[in-house]
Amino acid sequence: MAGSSVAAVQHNFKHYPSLSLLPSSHSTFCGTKFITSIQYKRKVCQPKGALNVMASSSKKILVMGGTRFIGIFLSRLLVEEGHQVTLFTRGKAPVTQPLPGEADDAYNAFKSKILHLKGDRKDYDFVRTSLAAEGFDVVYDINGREAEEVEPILDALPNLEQYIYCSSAGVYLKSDLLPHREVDAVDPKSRHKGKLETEALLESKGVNYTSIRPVYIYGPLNYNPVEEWFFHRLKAGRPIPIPNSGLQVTQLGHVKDLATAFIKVLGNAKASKQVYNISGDRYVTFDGLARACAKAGGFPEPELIHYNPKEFDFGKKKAFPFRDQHFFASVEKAKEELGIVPEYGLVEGLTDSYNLDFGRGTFRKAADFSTDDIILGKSLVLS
């Protein structure tokens, strides 16, 4: 890519020799406590929770899609673990951009590390020809929607040593029982079937695969209305329209426990062909929630209106970011067998996300109070 230190990987596939471990055996996100580390031959001491990865473990690794969010948070980890890293993205987007805060050096020293395929995952014979001539040892799938983009995949890397792959907690049946466990029914009709189909395909060809099922990610850098929503009305000192009783329960997991969730299956022989529910360890009410979002803003107390949305006619606006219902999923299964323990607990990952982004002027969406509006004046009409 002329002009850029982001690496590409060329149509002609020209193979790039393997990174070699960065000198560094500690890094962190911007100061957060988001810490991984990189064993040499002799051993050091480890902070707690800390990653081990042995020199002779650097894999070749393919990040399919990798330049929002959570793979700008993966990414960044799987370099500093010492692997060769490649982004497949259709080139729309930068293909890097530093974190909240980051200092130029360490942004450029991350950049220069990262290779770029730029092609559409849907032009499958593109994906064939380029994946089998490059070769990779592990792919994240971090936008694979359907199983049909997954089986070029597979086909042009026969020799795959893992398939890591980003599911959703939202293909479970709603149910009585919660929370929801891996071994709970699924729902063919849910609106991420693609991903419950491609699972089926993973084990149906017999690859050595893990799934990961998030419930509600947030965190800085986060393209879901989540915390911003919240934020926004929060700012504007705004009342909080909440559906419904507002004792819903439903369960957030921060980005970067995510990311380190991701690295900690890659290798892992207890990962294999396994699900896991990966989210925070806690549950919360919507009003909680909202009162735990104005605590992380340092905002006063907000007020929280319940409306019945049965009651109007928002069109094609959603009101609410959130399924008006119970929704949460046990995380045991996670940590007993692969001992991943979240780090951040709600309000503190909540006061990371606006720290490091909305309160730093930065948000994907602007404020739209349209439907709150609407809410709101039939709530002045009938008081």
Given for the second form:
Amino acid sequence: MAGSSVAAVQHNFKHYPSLSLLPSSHSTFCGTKFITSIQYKRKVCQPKGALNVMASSSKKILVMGGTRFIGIFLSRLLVEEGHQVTLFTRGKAPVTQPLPGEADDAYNAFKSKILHLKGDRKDYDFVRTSLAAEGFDVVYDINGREAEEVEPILDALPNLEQYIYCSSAGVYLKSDLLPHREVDAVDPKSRHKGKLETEALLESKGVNYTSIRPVYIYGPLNYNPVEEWFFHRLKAGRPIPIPNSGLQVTQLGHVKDLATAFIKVLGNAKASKQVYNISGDRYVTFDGLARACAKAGGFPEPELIHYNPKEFDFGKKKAFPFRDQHFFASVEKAKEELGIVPEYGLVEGLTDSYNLDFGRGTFRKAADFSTDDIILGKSLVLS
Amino acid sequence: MATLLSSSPSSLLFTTLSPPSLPSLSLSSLSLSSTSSISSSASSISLSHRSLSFSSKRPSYSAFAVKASAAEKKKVLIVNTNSGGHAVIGFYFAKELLASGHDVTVLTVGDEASDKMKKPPFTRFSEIVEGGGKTVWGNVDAIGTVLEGLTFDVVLDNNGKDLDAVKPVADWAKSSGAGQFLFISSAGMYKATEEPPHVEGDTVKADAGHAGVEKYISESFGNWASFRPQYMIGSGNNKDCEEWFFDRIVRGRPVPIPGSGMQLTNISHVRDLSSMLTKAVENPSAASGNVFNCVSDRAVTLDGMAKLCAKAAGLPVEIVHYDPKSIGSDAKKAFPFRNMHFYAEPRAAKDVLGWKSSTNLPEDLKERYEEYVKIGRDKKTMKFDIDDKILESLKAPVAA
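Swap state to the form predicted together with its partner chain from the form predicted on its own:
Whole complex next, starting from this chain.
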């Protein structure tokens, strides 16, 4: 039964890639089944090997963040599952916004149910008092960066059932042996050491935590110019400058698959005090990614220009949105232990992103080809 | 007590031993019946006997977790190539099967007196015999004659690269009633991709000889499986792998690597291939109808391999990159690995057989280096003509 429902989900997805994101009639998250029978059918959507989700009862859930990217998709899933969801944000971004292609009634239903706790998570006193006053069963920490941000949350919620943390595969120590696995050495000096320190703190506090380490996340509403960077150049008909060989292997994970993974660890005893890499189940070369973006947007095959970054001075600007190295992680542990399998293939997922975002004329960062022009020799100095 | 799980990298697997009476403790005397309970107790009898006699000579045994296999004892035929990178697979597989209590015959293609038999692993085939196995020689076209009167439960073809070479074996196996046919294929048959890794089910090169074989055996046998390896390290290897790097590192020579050195590859310890094959023999219904990437579960870059070899040797390494086009036709001989991403993952084996990889390159290479020095290869006089050509073309100085 579980197997066939997963198959059904995939079937629906593949035939309706650009329809509503939301699980209305065409479910990308087994949404329909949840809406009609939350109490009994939750297990149906667990693929083989996943532990049945413990409770089908509604939980009081706090999402730190939730209004920018991952949290937007995650919070919708949580609301759909019948949980009471509060988003803790400063309110800089709108608390809710309709997803591209989302039906009005679906959006309104979501909007009417979502709660907002306005505040600055770095105001630790406020965090303590407001969270203690509310009490929450589960915390999804989507935007935490430093360990000290977590302490007040844990202090305020002594009966917390689960702390689910969005960490990063950036914590892994660079290695000649890849993919990165959850057991591998981490880099205490990395840019993401705050994430590592947070994981260590969660472990030391004995709280029931689950830490998710995504690689590069992509999908509609991405504020990190991952696919957007390629789409800008493809749209402008410009060559795509790629550092060094273009053989560097990276990995992208669709935001919806990430949101699904976050749901799957909720209330899952197997996920207690565990760390999971979550991303797509294939890797991709830089060159391959450029071509995949072209396919996704229906662009002709792009011209790729390879350059030696050491020969240029880009000032403070980034000439390419990815780390110039191999960077990919095995997602086997989540698959084997929790039955978490990404739905989106790369071109499929990039097509979803293009159709729902860039292809509609929306993007987060305006095109900036100044570093490209330096590389292409069109200008000698970054103005 | 059957399966060898090599999580311990400490000692060389399958060091030569001199068991006085092992042949007389022939497994045939224990093959009272085919029920699993008897065979597992038979295995435990035979192994405990062996461990009594030989534990001091084979410390590595006690370091391995040896699992009782619920599988019955099988009669396995390994048709083994007489040369090349895959030769060592049959050697390890034979020994693992024997240690697990199975009956093994190795048919090496060609002539026992051939010069090819003067290289490993053939020089160590006595270990197969000492383990209770049989070793015979012959040509696959005459397989019926060579193995006249013999029947097997399982036949592994670790020889042919195309249907011409495998068909006689497959047809004979079928006609003589073998229940399970296994084939050592190649991950080289995958079409190049920009989205690694190669996963079972991915598009293969239609004209690949191995593809033709896989198709034929899938049509001929009710129970078949195909195994696609990449590169291997391990004692008894017939073809150089890590040695190529050691040769240069130990002589203080630069290591010339084509392209960027970022190319991913998969270099497995051959014990991983052997354990995967053994799992298939012991879980035939699970294995049936599957293609398995017969590799470890980590990629290493070409540069990374050079660095790991140097680390294993405790020596520095100078890596030099070159454009293979600059040396023309020598490019193929210049470097033992494909100049492209060539990385398959063993997903089917993990999903279907519950197999786990044990390759640990940093540790395994230390062991390989120890043997490299032990056999005196570090002192051997060698010429590096193509390397010199490459370095000349780069105008890089050669260390004395």
